[in-house]
Amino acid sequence: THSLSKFYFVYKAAPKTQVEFDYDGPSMKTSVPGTRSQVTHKQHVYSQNVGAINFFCNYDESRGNYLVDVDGNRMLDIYTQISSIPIGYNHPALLKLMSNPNNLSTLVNRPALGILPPENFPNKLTESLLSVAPSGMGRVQTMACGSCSNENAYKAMFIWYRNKERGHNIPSDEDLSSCMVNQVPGCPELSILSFMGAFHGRTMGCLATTHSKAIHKLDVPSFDWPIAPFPKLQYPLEEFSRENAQEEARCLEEVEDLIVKWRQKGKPVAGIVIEPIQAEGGDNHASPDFFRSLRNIACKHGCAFHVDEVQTGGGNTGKFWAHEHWGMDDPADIVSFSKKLLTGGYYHKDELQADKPYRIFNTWMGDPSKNLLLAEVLNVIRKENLLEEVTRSGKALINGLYELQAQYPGILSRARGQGTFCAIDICDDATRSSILLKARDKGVLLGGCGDRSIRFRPALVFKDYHVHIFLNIFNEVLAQHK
């Protein structure tokens, strides 16, 4: 059972430097959640809704790669809160900068950035979001979560849209009017073409694309848009190329045919939303060559192309976006952006820029502060080659994966993944939920995607050894299932 760690989990110890503000390895005392994780959950079950509650955290203990629980268990994290921690907990070069007296008014005044900006905003932009901004795109606007990111990108879509119907962008009287009352046509009869098992936020516009579980969706009305399938992809890739070929033109035909369809209902598609690795949904992946018709497609019937890069972008794909990998020069109209990114928002080109004030706008639409910290994290990102790192240690992972997927074929399948961004399936959901909870004991934190797959999400400064630390850990669980 254990021939694999003979030839390939041998990890070397840490270097020195990275000793310093990360674990040598997990370190567990108790079982998860531990008494105290528990006491504490008793307490604030009279205050939230605490169902979904793991344990809690202690942040201060938590270094680099490793979170550290009230009970003192600490665990290597390759979840990162839901893939949000760029470069680890703690990291020095942040507590550096939180440190500096020069940026307290950033932290102790929080603007409403829309009508009374700090003077230091435009260069800060420049510095941190401008910085790392999609081909194309020289816009952005900042908000505070993914959620609200889409669902501001899909009212600028509309906008845009209703401008290039109009041929200007005065509305009518009868616009005005009827809008207020919720009534055509001031509030049209338009859509967004999503694709099953997408997520987008659970916002009201955002779950009327979101399709991938029915808890997020359970008792909310929605909208009458179109959904199109998301190709399933058969692995290894290289086997079933000309399947996987067919599955994907099977889909982007469907797409045409909402569209056309859409159309003649009187529900015209304004704008087709996707994500470059369907995430929540369980990591489907599509090829480049998907992606590029898709925004053909997009072009070809006027429909605004938004990519929402959520979670897959910041990195973890071995390129900052991952539509990046699809090799185009115009790959998107909107790109929006949330988790790693420390701030919410979305890219835009010139011409989905609002026509009018307080069009795209709420109180706060960001927080200078998450903008100072991503600076900082670009910085460190550069300075230490993490992409490169990330694409080094996410083919130690994926290898890996492949290896176990061969040691263990009656509990794993379909390894899959681009840099860290990886994903492997499991039996079935009671096991995931057993493997889950076994590594969790270990000193393992991963988090479960889809109906039956883990995903892999660590910060950019997870390096070969701790994948090799992972791959352990992961045997040995593994050993006990089969």
Ligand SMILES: Cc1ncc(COP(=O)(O)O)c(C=O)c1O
Given for the second form:
Amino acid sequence: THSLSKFYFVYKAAPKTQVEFDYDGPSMKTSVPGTRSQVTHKQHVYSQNVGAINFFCNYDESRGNYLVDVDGNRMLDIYTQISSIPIGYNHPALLKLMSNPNNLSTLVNRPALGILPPENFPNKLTESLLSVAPSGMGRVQTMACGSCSNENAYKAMFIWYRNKERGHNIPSDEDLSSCMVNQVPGCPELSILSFMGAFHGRTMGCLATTHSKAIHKLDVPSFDWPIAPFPKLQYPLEEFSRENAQEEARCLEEVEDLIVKWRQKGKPVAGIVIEPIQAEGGDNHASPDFFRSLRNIACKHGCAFHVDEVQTGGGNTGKFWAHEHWGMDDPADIVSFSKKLLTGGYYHKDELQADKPYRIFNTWMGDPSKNLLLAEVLNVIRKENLLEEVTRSGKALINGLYELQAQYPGILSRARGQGTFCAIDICDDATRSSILLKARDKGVLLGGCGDRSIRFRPALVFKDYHVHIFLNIFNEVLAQHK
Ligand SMILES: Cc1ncc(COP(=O)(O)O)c(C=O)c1O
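Next up, the form predicted together with this ligand. The previous block was the form predicted on its own.
What follows is the entire complex, opening with the chain shown before.
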């Protein structure tokens, strides 16, 4: 028998064909960060964010679900660059695409897409982003990252709202002069309603709707915008369905109260923004019913409904968009994305198209080379049935987490998830940190979220047998914390 069978979970060997470009397990040479990472870190005095760096990586050697570091440690990556690697490292289909000489000029010449797009751009959009457009949305605006997608989506909602109020799109002279000095009516007192625990990015507008951690917000001026409570569900959901329904009803009621209150304050709510699963804020879920009701509230009060799928989009929940789990034909007015989609941007209804050029604009407005890669990623997702695979491995993952939670009730609670987009709570923050570091030294990379949760964000090529490798290692780590 395999040596891992001495642990709780039986290791299921992968069929060879499935792992062509993957390694067969973690392989650790040092603790992480190893010497080479530490030395490089000391040399790295020029950056930005030295304090946040975990270790230095060797992307040439990384494959599939495994990230290799500069000390030669090979780790099963269940965090995937903050959930942004769609089909694993160095997928052969993507390497092949990049080695095609016809694609070189797309890589070398990054255009100002808003004014000088390449001829094949409309076709590439059709092949990539538009082929996975959410229901009811035929338009897409590409952008560079998640924050700038949300930031511009908010602007689109304000522009739409003001034109709706005016009844036409011709600004007055007063609008034009007052906006130049940040005053009404040109810069109107409008607001966006967001939720406690939300994360929508760190730029100024996004930050006004981000309420996950104080460290993101401290010292930065913000807007007086309404913040509604996000449901705090009790797990397991089946046992608490009545309590959870009441909790969701309470939050929805609060949303309507806030919309009315802010209208009375003279700062009407132009849009509501929400994540289908609050990720950074602790993997907080709500039911499809909650989202359907919220969508209806937005319609009833004339607010645009913006679903931020930056982290949930791209297949991790078992559907390409998490909002598909709500089963609606008209789920949103705007859906923003980034991360696994490789390029940022947002889909929108026709009405939310800005009425004049340069109102929603920046230099790059995305990157055509990312659309090339995305088109191929989508091919791989279809060819390899990766959404079904995610559903399958997600079941193995959540069932494994339930078992471990039963085995270590003093450490683990509230296992939850959709597809492989799973999380579990640890008894306290210190224990969480210790578990994350020990797991890493044993070859498993995980991320935290919220006050004391661990989130699972594998690539879409994360299979049952990767789940079992993880569960065995996690079990060992937990045994040390008992
Ligand atoms: C839901 C959500 N929105 C927005 C963002 C911001 O994206 P970016 O970091 O690319 O600016 C994130 C990033 O984690 C996110 O999870």
